[in-house]
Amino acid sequence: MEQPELIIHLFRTEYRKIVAVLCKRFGFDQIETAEDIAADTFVTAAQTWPMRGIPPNPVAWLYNVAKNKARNHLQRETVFNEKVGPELIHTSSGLYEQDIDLSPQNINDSQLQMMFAICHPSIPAEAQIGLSLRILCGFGIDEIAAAFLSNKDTINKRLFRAKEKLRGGKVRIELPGAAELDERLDPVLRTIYLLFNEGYYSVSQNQVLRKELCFEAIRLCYMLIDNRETNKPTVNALLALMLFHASRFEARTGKNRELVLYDDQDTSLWDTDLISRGSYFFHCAASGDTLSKYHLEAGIAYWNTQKTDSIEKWESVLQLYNQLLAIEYSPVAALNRTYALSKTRGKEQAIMEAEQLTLENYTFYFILLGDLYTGIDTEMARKNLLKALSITKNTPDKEAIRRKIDLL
């Protein structure tokens, strides 16, 4: 890997670790300082490596530089007196380096604890995702703005308000106690779930799938699995759900990056390794007596990785959707249910139920109606596909819809 690409790669993988450790050490009050030190570490690498060459162990080099910068920061008189000093009054300078613990165990613990702090219920879900992308995933403000279809100013204000809220609430960077762990785990899982969906149902102008967001969500979920206290059935169910979906990534987009619908996917592109891993975690999710929406969605996703187009498959999917809608209604889930309904009860009944949903601004609503009407009423199929064409913002999707219209 060439030097510029290496620094970019390391920024993606190591920035978040340094921030998590420093923030845990300094406290949430100084999260910007932690971010500045981490960012400045990479600036130093970008200035030094071109002259001296890439060090033998680039990660260790970054950690040492970050430690030194953190130690220098702690020693600065202003910060020492006004913010850090009172807490370190009995600490000798010789302990500074020991305090900045960038060991693998502390990095993992810090990131996990940071996850719970960021997903604190006192801040909105959008802010939780934004902070997760920034602090736990190392995304830049530009990238976060793109993920939310927003702009830098809006994202900066949103993150600033969220940090102030966490600071004002004196939220601690730590794992919740056993008594409140399950309750605090819910927003963490919801954030991971929404982060995955941001990538899986991307509505950015030219991307129908943003794998990097999906894989970051999977990585965060693995962190919960790896910790004994947070390795719960619902966490396993969510991970299984995401792995099943990820197994069809390569088949889900065409050569022009357009979305390829389920019936048209090349099943030879499905990743059997990810399906196997998903099945393992789905099995782990079966322990205990909890049946969450993640269990039900993982069940649906599992059946969608089965290539056989059988009545058993679609009846199982239909029943799982019925259970899912009973515990948490969602118009999109209801729309997806009508696809399974068309497979088990026929297109006419599916059309009747789909049209009752009236999702007027949802592209896939009209694409599905267009497909359901195909072979039954060509004019209605065309009308719905033209409506889908008029509201989709994604250029590759527009081309795919035009091809469907041409085939009518």
Contents of the next structure:
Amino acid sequence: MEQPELIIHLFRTEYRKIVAVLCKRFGFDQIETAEDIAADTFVTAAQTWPMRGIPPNPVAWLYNVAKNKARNHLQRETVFNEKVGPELIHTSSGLYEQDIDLSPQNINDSQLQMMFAICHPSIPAEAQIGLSLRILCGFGIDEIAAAFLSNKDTINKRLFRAKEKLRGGKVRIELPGAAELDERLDPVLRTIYLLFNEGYYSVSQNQVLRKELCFEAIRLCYMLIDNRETNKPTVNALLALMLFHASRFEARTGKNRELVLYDDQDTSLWDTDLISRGSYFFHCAASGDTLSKYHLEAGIAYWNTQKTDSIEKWESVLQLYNQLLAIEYSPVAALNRTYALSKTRGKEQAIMEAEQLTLENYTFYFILLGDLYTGIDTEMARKNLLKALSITKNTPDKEAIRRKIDLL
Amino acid sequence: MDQKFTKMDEYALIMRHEDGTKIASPEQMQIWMKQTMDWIGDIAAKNKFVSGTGLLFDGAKVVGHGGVVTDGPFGEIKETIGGLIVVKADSVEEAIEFAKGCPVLQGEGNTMEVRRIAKNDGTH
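Output the structure of the form predicted in complex with its partner chain; the preceding block shows the form predicted on its own.
And the full complex, kicking off with our chain again.
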């Protein structure tokens, strides 16, 4: 790695760890201070490394600088407290003598605890994802704005409000107790899931960024599995689901970055390593007595990694969609169920079902209808594909649809 | 006097910032590092680089007349020194050319100060 590139790489991997540890140490009240100290540590590196050369152990160097900056901060604060409120001396003196603990164990614990704090039910899902990207994944405001197709100001305001809310609600940075763990785990898993979907289904054309979002979600989920308390079957199901999906990441987009639908994917591009890792966690998910939507979706995703087109495969997928829709209806799941239906009951039946769905502004609804009508009613196929063409905004997808129309 | 200047002298190129406290994005830091390293590399390739050091802004203090210590230099003084490198140069003009290449100058209001270093051997 070239030296200047190193700083970006380290920012990506270490910034979030420093923030988590410092924030855990200072409390949510001082989250901005924690972020400032972490960012400032990198500024110091950028300032001194070109002059003196990169230190032999850059990570240790960063941790040392961050520790010193944090100690100075605590010291200043203590002095301030002693001057302003002498009664605080007993509680605050000696605080800064405690070391800032940047051991791997404390880094992991702090990040995990931050995850629960950020995914506190008191703040909206959007803000949870934004804060997770910023604080747990070390994303810049620009990148978050790009991921959400939004602008810096909006994102800054959203993050600011979310932090205020967490401060106001006196949210503590700690793992919830066993009694409420499952309940608190829900929004954490949902955030990871949405983060993944943001990368997997995003309309953003930035491939690299999208992939990174997916792998950050996977990384956060791994952290939950690494901890004995949070290593629950649902968490394993979610990880399996994401790994199965991620295995088809390369196959899902064509040369021109257009979306390649399942049937047309080059199966040699599927990542078999991710599939086998997914299978392992899917197996781990099979303990316990809850069947979550992640289990069902992981089941569907598992079948989607099986290349052979068998009745058993599509019948299983159909049943899984039936159960999934019963737990939680979503238009996309309903649409995908229709696809499974066409494979098991034939196109006519699927068309009947599909036309009962009302997904007016969804490109893939009309593409699917177009595909289903292909070979049955060319006029209807053309009509639906033209409709899809009129809705979609992205050029590569438009071209892919035009090719389908030409083939009719 | 002028004759002595033609001998290789050492110059300190001092980077003066208007505001050193701005937090940069990782991308900006990467660019800054690359530019600084290329700048130093260009000088070193001519075998004219002696040493360099960055000066940290945090925890900076200003000690004033009568021993008054303030956090600084920001607030009190508008400009501060962000770092310096020492180069060898045949003339002050050459040292100026080196200074012109410093990425610090991309920041509006920032300046480079070029100072010949006293030799302490009686020749200056």
